[in-house]
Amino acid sequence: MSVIKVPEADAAGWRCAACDEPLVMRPVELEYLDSLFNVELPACPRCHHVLIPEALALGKMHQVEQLLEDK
């Protein structure tokens, strides 16, 4: 499965609140309504928590959610 790269998801300047590690871009699996997506997002290299930037959550992710819900 190919990885979706999202220009709005930039790891620059972000650190993990729990580990204080700088976030790095890595592929993660997102699942919504039985659909699975591999997306490159900022994540902590130690604890693997993922950051979904607000602009991405309220923009493209919201649009995809609406498309899937309309099916």
Second form
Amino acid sequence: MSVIKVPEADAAGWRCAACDEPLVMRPVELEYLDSLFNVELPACPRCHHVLIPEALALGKMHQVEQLLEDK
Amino acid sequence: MDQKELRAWEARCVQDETPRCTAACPLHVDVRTFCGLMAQRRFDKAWQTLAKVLPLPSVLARLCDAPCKAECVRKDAGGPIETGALERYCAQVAAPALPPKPLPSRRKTVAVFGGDLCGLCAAWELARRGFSVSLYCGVPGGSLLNLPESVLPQGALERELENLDKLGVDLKRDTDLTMALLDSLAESRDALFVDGDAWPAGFDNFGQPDELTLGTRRSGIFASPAGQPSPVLRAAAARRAANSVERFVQGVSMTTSRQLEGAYPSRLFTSLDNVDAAAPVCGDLCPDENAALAEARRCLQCECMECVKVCEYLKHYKQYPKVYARQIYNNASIVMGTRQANTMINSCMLCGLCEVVCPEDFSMAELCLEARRSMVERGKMPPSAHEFALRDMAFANSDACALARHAPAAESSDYLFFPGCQLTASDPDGVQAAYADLCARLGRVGLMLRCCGAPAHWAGRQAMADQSLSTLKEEWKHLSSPRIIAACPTCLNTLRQWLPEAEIVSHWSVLRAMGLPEGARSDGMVLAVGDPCAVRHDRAIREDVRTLLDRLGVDMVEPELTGELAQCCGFGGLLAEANPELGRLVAQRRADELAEDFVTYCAMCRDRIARTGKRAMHLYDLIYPGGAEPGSRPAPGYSDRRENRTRLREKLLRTLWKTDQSGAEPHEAVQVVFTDEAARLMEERRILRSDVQKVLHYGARAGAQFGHDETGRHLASWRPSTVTYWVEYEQQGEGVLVHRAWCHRMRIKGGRA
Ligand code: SF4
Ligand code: SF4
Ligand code: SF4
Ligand SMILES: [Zn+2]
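The structure above corresponds to the form predicted on its own; please provide the structure of the form predicted together with its partner chain.
In what comes next, the whole complex appears, and the chain from above leads the way.
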């Protein structure tokens, strides 16, 4: 599965609170209604905790959700 | 829905039926399109409409005796459209059209015997069907030649004779039309048609032509009846004969499915409401162009669309129920690929207005509800469509909000007050005052706070609705089945339908009987009465409410769509959940009905209208007024609605039943305030205060958070079940100031969000 890159996945300035690490882009698996996507998202390099920025949640992610819901 | 059911639904909607004029025209001229084009001054195009169906159009258009007029819908609003005059005017001004292109040759020969109008028409009809036609006559046109110039101008007949020639008709002029010739033609040709105006002596022996087929006793010989005065009926006989000849040479049934050949009754309904009477502008002829245009503009362009006119939802999807039925059917048949109609199906308010206005009682509500149930059954209902509303319903029925008790200190109940979860959410103080009033004046009145189950029903989740109802029923029985006093019209309907063993009255009829309580306002306002769609079939409630408003001194104004025709506010059928944008349009349409302040007796109507910015009040605002000015009470958002329910329950338990049962959940202790922007975003995205508190309590505490280098803000997330919430916030002393909040349904695999 190829990794999707999305411009909205920008999380500049945020760091992981637990590890005190700046975030890096890593491939992350997203799932919805039996579909899987491999997307590059900002995450903590150490604990891998992922951040979903607002623009992504309301943009691309929402579109895909709607599509999968067969609107 | 199977094929057969689909067809039954489709047959119900008459929007696609033929206009009455066209159905009444024995040749089925598309009068509606013709008039439309004439009205636009597109005479050449209008002429093509005629020339497409009329044989010998230059002749027939001038002779047409317009039997359509007898059926024209306009006849009851000034007088029928003078189609004949319009045809004649068009014939005069339009560019001539080419004759139709004949179908490929069938290699069958037909003789036409007689060249009066009917014979010429028959030759035309047969030739265009691909027969090789020879026309035997004396002088072509026969009696037409005796018509004055004013009726049939020079050249009109000649032009069509040329067209007959172009169609390939072999014209045998100056023929002696004898029985001997007829016999020999009958022998040598595949079929023979005899013009009624040219019957030779002795032809009577073949008997009168059959009404349906125009066949005679001799196989293969067809004839029109003699002495038909109407030109258009003579042309229609020619067409019927041509159809018969076609069946005859193909060897198929001469009689089946011929009902639509001549004039037939149309089922198309066209309303004359809002149509001003207008008398004909032309008589037998149109004196000039202006008269012709004005006459054509009188045509109503007949269609039904009664339901679409009154329903914003039906209008929004740009079609009408017959088309929607097919779309819904197709939607369900899709196995792979994208379904296109899910949102459409989920956007009907299930309000029943269409059924009331439809001449055929087409119920879009029934169709859509059925479709939703089937989507739920097949696991095809999009999760986001109704989940929020169903969670709200579950919350209203949870221990945080629900309650079922006898009156304080009472052991039994004569009545049970059921205000409904939305009224409780919108106006808890009003509910409390109403309950106090009922207790004070009726004695033993129990109280039940919960949802009636309508949202689950609307969402097509019948099992969920049944379950909610069976709990309700148990509690009602536990209170020894008292008479129910319902305040919400939707609750009233739902309970009456699903709890038929209960005696249920509306709070309004109780108030009407008891009289208004002390403290009710009566300061002579002028208000627009907005009936909720739920009382469409309940005249008694509508009258109770008007009596109360009258006693309150209110001057009532009625919108055009009122009572049985009331529109929905957009809450019904969960439209506002499945399609918020359309929901707003719907509420706006209702708000715009009248300029006056709005009064209603459904909490959702009142809140949704108030949200458009219009001053709107609930009857409780007048009967049980609080401090605030009634029209200005805000419409609480999603979080406040929940909180109103919880607080009301706690307050009543504490003050009336003297029990303190506020079992607060741990996350509720999180102190949180919101920026205006955050509050707005949350309302729009349907994020509740309690969702934010959960993020802060469970998410942030579990260490699932981020910090921002420059702003110093924090970001935390939490996924209670199917939705992940994100909260961007700032620590402020003990509490938290929320700046932004968002959510998504997609899940990070193996992650915490
Ligand atoms: S009003 Fe126009 S469309 Fe309607 S029946 Fe008359 S001619 Fe036909
Ligand atoms: S919203 Fe009401 S009027 Fe419109 S289609 Fe649905 S039930 Fe009919
Ligand atoms: S009211 Fe609507 S559903 Fe009924 S026949 Fe007319 S267009 Fe069709
Ligand atoms: Zn980390």
